[in-house]
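Single chain ahead, by itself, as structure tokens, in the form predicted alone.
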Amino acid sequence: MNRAFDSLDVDGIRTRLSAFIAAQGLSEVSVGPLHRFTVGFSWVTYGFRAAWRDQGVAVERHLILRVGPPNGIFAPYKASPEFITLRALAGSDVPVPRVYWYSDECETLGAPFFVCDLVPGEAPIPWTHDGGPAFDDARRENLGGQFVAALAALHRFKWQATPVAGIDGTTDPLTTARAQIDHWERLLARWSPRRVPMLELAAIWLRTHAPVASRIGIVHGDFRIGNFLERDGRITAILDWELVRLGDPVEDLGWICLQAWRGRSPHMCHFFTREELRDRYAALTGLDVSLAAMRYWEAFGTYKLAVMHYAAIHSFESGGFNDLRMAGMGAQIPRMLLQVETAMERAA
């Protein structure tokens, strides 16, 4: 039954997905036409309508199918960390889509995948036509408050007695930062056939200055503008959990501060200054976070984003992942390396 994902057309995906859903103990399964979304840089995303009977009860849903393509930017993929985390967070103060099924195997679609609810809303993006603000002041304050509240709720979540305790990450506060440096250094070696002196220097600097985490929590890994949905002034869902792991929560704060997410705006992710972000987060969590720690993780995040750019060009040139956005990210590598240097200088 296993075929490469790239060899399946939408009808083939639909047929195999229907059989998979029926195999979950459901009856009268009907899967409507699949519509591919162009958003997202890593997983391939489809929307569809499905109906089934669960113990005699009729169910009908608008759903999302996310597939990790074998030649994608983060291949090889695993659906389980994201699925497990989203299921654990259901009913918490973190707005997340409801998840239904997943597989880390390739038997069904030729690649790992998971299925979740289609949540209404649009994703505001950081890249404005003139590099200026993405929001007016009223919208910035409204959405910004919800944005940091969702992050605080995530970092307060009691994960220890849930299946999240088994996802990737390092739970030792002494080594969690260095473990992340090691992880992305290994990925760079896999994705770039050549040595990258600026990133080698950055890895040395980051390892030398690696902080001890004050606590271990769920780290989203890509918590920023562009990765949440908003409708009628309300954040309806936090999306894109493929980098989720256990680690130092301050990493997410540093990621929010990246230059890439704000253009020329003085506001992190177009919402707050660094000081405002720190103070709002502290008020919601009761945790004091230093600006120095945020700047360290901002430098790390810039390093991580630069490595991702090498992943993008590798997936396009060597993996045959025919998404021109990957080639576009490759063209931005020189600018990313300059941002790595600047972030380290600011954190020093």
The other form holds:
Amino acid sequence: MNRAFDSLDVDGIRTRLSAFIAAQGLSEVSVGPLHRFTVGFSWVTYGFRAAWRDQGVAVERHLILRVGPPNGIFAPYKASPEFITLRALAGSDVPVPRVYWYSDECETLGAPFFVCDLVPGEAPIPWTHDGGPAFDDARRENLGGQFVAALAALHRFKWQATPVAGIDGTTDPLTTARAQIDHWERLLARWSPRRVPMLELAAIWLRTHAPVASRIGIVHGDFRIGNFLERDGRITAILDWELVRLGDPVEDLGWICLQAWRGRSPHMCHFFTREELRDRYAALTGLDVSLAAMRYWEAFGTYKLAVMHYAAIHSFESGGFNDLRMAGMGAQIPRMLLQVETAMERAA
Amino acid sequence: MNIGLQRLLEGILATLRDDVIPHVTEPYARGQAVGVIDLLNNIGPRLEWARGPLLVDIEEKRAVLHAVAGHIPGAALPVGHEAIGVTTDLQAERDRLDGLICDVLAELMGEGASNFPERDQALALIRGHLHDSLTREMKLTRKPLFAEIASGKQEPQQASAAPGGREGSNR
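After the form predicted alone, can we look at the form predicted in complex with the partner chain?
Zooming out: every chain and molecule, the one shown earlier first.
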């Protein structure tokens, strides 16, 4: 029987999670107190220590539990795409947290969830107090190199013979871009009772100019500053894979170029000019990507981010999600729609 | 604003009551926070979204649709011209006109676009209106405080716009 997810019932979650872990064939399972982290806009996140015995071997870990709440911004959630991708990428050149268990069902916690290692580090964020650069030149070079190397490794990853082949996405190079537009257009219709002329105009334009993908790869979907951890000058993990899918990898390059991730910095995600990003990516992947293709996907990404702002409004206004940051995103919709217009004009 | 005013007030009140005040330990600060709730409870029933910007927007949407109709042979767009009463009616009329603009965009940019020799002029009118309307709204929109919200630390100034970000780990 499905139970309702109560994010505040940490003791209940702890008890049920403990039973779930034990049911995975492990013994002497011990789950410590859960501490909720209030950061993040989508999944509800808890940290905890856990110990268990696996085939006689004692294991102890500091773990993260992420739960996709029924009233969250992108509800209804599925944990499997992120879990499957992270598990497949373990041991690759993409730094990712080790994952342990997941469920797409609601029987255990009342919502889908997964458990992974807590990775130490800090996440640099795109916003600086004066809108200027987030990094000095040395840090920009060091972290920027690792940032694009992780993306290149993701896009080079041979997913075809792995379970990743079963996650969402469109693998036909001819239609994968249009499928993404259709997907986000459907989401907008679900989240906004109002029709939005700028977004309908953008969707028509994007569909008319949709490129044929030169290849299909794993698209992270939210690859940017703010979604990786850094410790002592090293990127320790790429995070927030909830939008992962199969598609045109250039989508991730376009997303990096969004105005929203750089403020007044001339550098995409505070790291590179568009040309530098293209050249470094090409050097690492052997793939030539045109600036025109990157601008197209930047326009698409800006459209997608605008639609996500309507998701925030919907979750606040109709979903009972009482996080005022959602309402705050709603207040910024005129800014987002003007950014859609600018990105579309740049790509035209 | 894209959110209902009463829902927004409910959200602010609930956040103060459930998420903020329990963590305010200094008695004077706590009293002031409760004072905010008291004031919002009394102000709420007397508030509605400003009518002025809505009226301007509706007037401009009607004007642009009239002008666009002149570039579409045989078009009979139900633009409307009647005066409207309460704010919710104004919002509904704005939404109706936006829907009409969307329909025209689909027609002008769709497969039958070549049937409209003055398509470019019509599209330019609509795009000009959308830009002007959003620019007006931006004059009412303050820069977001996402850096301060994400970090929970007071910053002297904020300058960019986007969600996300955290510190400490993959929490």
